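The chain below stands alone and is given in structure tokens; this is the form predicted on its own.
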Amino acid sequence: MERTFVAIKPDGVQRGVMGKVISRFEEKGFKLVAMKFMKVSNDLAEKPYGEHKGKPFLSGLVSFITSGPVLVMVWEGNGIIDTIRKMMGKTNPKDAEVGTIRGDLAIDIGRNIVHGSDGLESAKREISIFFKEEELVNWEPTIHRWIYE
């Protein structure tokens, strides 16, 4: 099983589309190890955008996620990353398919919903910016039976 950090933004939040996001995924089967409701300090945005550092988006990147809540998420399950980031759709909602959370949801580049975590390594590294080891909880549904072989 592969986790996955997921993030309503919040122009999500202030939206109120937050249960949508979340009903997806659990729609889809994936499971829900991990969740806070946030606000983001200037601090702590820099550090998931370490590999923007010097670039001159990173302080409007920066100045939106701080600029309200933000429901961060650990999410688990098979082929997870890979999934969530085609359910999310392309990062510009105007190239999102229909039937996406960005392609139904998004209009603008810049108030896109969500984040998905885009690879293993950037999974790991943005729960543990977020999350304490302690923070993630290990359960099993009992519906995984029936999703998973």
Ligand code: IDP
The other form holds:
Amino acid sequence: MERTFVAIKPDGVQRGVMGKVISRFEEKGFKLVAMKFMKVSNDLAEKPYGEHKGKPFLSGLVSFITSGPVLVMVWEGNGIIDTIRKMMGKTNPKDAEVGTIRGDLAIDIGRNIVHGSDGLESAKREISIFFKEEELVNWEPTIHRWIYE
Ligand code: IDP
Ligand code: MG
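The form predicted together with ligand IDP, contrasted with the form predicted on its own above:
The complete assembly is shown below, putting the previous chain first.
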């Protein structure tokens, strides 16, 4: 089964919507594999955003991500990488559909609440940046047979 890395950025923490975001993934039927509430160092903040090196917004993004605590998570489910991207909505909340996390909870591209991996490779990379293998919890939700055929 596929795994993805999700983070609630400092704006989501400060605005008190961590529970709302987590609830959406739980209610969908996805399985939580790991979770950590932490402050991110400059080095660590730049790693998942390697693809944006040289872009004008990177320094602002890194100082924002390091400005306060974040909630980093690993979630698991069939097709989860694409589905969570859809549930997050477009990067710029003004283009994000109503019903998505960014469409419902955010206004500004620099304060868009959540990060989610955009592919298998980035998911693997981002999970390994933030979590040790032994921090990924293996467990069997008893409701799985009501979610998967
Ligand atoms: P994503 O978060 O939807 O995957 P990316 O293009 O990977 O979007 O950008 C990473 C993060 O950088 C975005 O979530 C957003 O917070 C920030 N960002 C992206 N583009 C801009 C921009 O043009 N101005 C300001 N911030 C941006
Ligand atoms: Mg991205």
